[in-house]
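The chain that follows stands alone, in the form predicted on its own, written as structure tokens.
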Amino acid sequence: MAHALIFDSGVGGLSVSAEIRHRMPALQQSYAADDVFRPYGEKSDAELQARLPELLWSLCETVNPDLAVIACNTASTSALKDIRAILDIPIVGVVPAVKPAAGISPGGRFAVLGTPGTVRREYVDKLIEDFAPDHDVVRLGSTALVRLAEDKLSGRRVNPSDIEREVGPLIVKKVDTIVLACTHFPLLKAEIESAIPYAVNLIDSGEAIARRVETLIEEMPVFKARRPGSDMALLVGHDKDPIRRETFKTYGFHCVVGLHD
């Protein structure tokens, strides 16, 4: 089988990484954070096309890998181009779903819930006009989800009320279909179906991503039945929580290295 490299800002891409394992549970993943940088929502454009195209290289030199996952929203949305331009194999971004809520959306009213870098890019301004032009879009920005879901991920509560916080503006809106445009907020689902209080269709990319994966993966020339090594994650910026450390092991990571920036 082949190697995959799924690269976030920090724990976010675990929620695409669990779908492509279970698509694909052969597969050998490395798993990248840049827990330096982050959160990736509150920077510019220029400084993440700055920042991202030299830090997959180094990466993609390190691991190895036959391709790789930009498993961010605002990563893929502002610098996808030139990570590609710099890397010879191929890389898969994650492109918020914005056509899938279309197609669901009972009343044609959705939201788009990322990060305020994410939601306010010309990228999602054509996602909306190609595929939801008669729709009611809401968009809404939030960065304090992404740190939530680094809360829970390294061990700490989830106050109910901070999540109804984020989400309130969704719910004056009476949205019936919230698009989870980053990949950090697939991790507090059922905290924020929680604080919505009626029926609401939560939507993401991850099971998309892997099946594209899964096609790029079975177009290889050379395609083994066994993984090719370990599992292993590359924390940038050296987090040494070790909780958070432990997480990324129950996700299947059972190396953990920190790499200093």
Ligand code: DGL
Contents of the next structure:
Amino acid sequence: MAHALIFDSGVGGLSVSAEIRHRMPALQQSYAADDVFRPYGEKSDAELQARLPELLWSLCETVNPDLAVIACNTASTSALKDIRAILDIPIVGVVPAVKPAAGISPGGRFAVLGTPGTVRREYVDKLIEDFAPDHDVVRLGSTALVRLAEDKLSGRRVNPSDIEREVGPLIVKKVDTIVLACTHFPLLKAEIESAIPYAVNLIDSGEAIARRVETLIEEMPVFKARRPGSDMALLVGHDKDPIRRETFKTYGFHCVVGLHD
Ligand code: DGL
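For comparison with the form predicted on its own, would you give the structure of this protein in the form predicted in complex with this ligand?
Let's see the whole complex now, leading with the same chain.
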């Protein structure tokens, strides 16, 4: 088996990592969280494009993966091209699942719930234009949900009224399907479901990304039978919260180390 680097601004990429682990338990994973620069959804394209290629390059120099997953919609819709330009391994991006949502939305009105940065991107304009031109697509950006997902995985209680406030505009519009267009949001799936007073489809990209990673790895010339090393999480900025560190362990990253920015 090979070795994949999973990258996000924080714990969001764990939702993608878990899908990949479920599909390929023997794949070695390294995880990197850019804790010092979060939230990405509040950063401009210029800021993300200036930071991410170099950061990914140095992370790849450190862990030497066969492939990297940018497990972050905000980073992928902004800087995927720049990251791919300086790395010579396959880079898998995570982008909003607009096409599947358009395919299953019963009433034709669905939401793209992402970070403020993602929902205003031209990348999303293009996805809607290509795959949902006749749908009524409601875009909603929330940084609070990113913080609440971080809180939850750091062992802090998530107040249901905070979730209700964030998804309230989607209830008013009565969307029947919600694209979870931020990798932090599947970590709050149960809370989001309970905040919506009617049945709703929640869609994220995790499973599709796991399938893509599997295909790329199977195509690699050296397909190793065994995991090359143990799974490690690298926290940019040395976050020392013991509960958060424990969370990484429950997701299979038994070694958690801090990195200086
Ligand atoms: N998890 C990231 C995403 O998928 C963003 C979180 C943040 O704003 O840092 O967009």
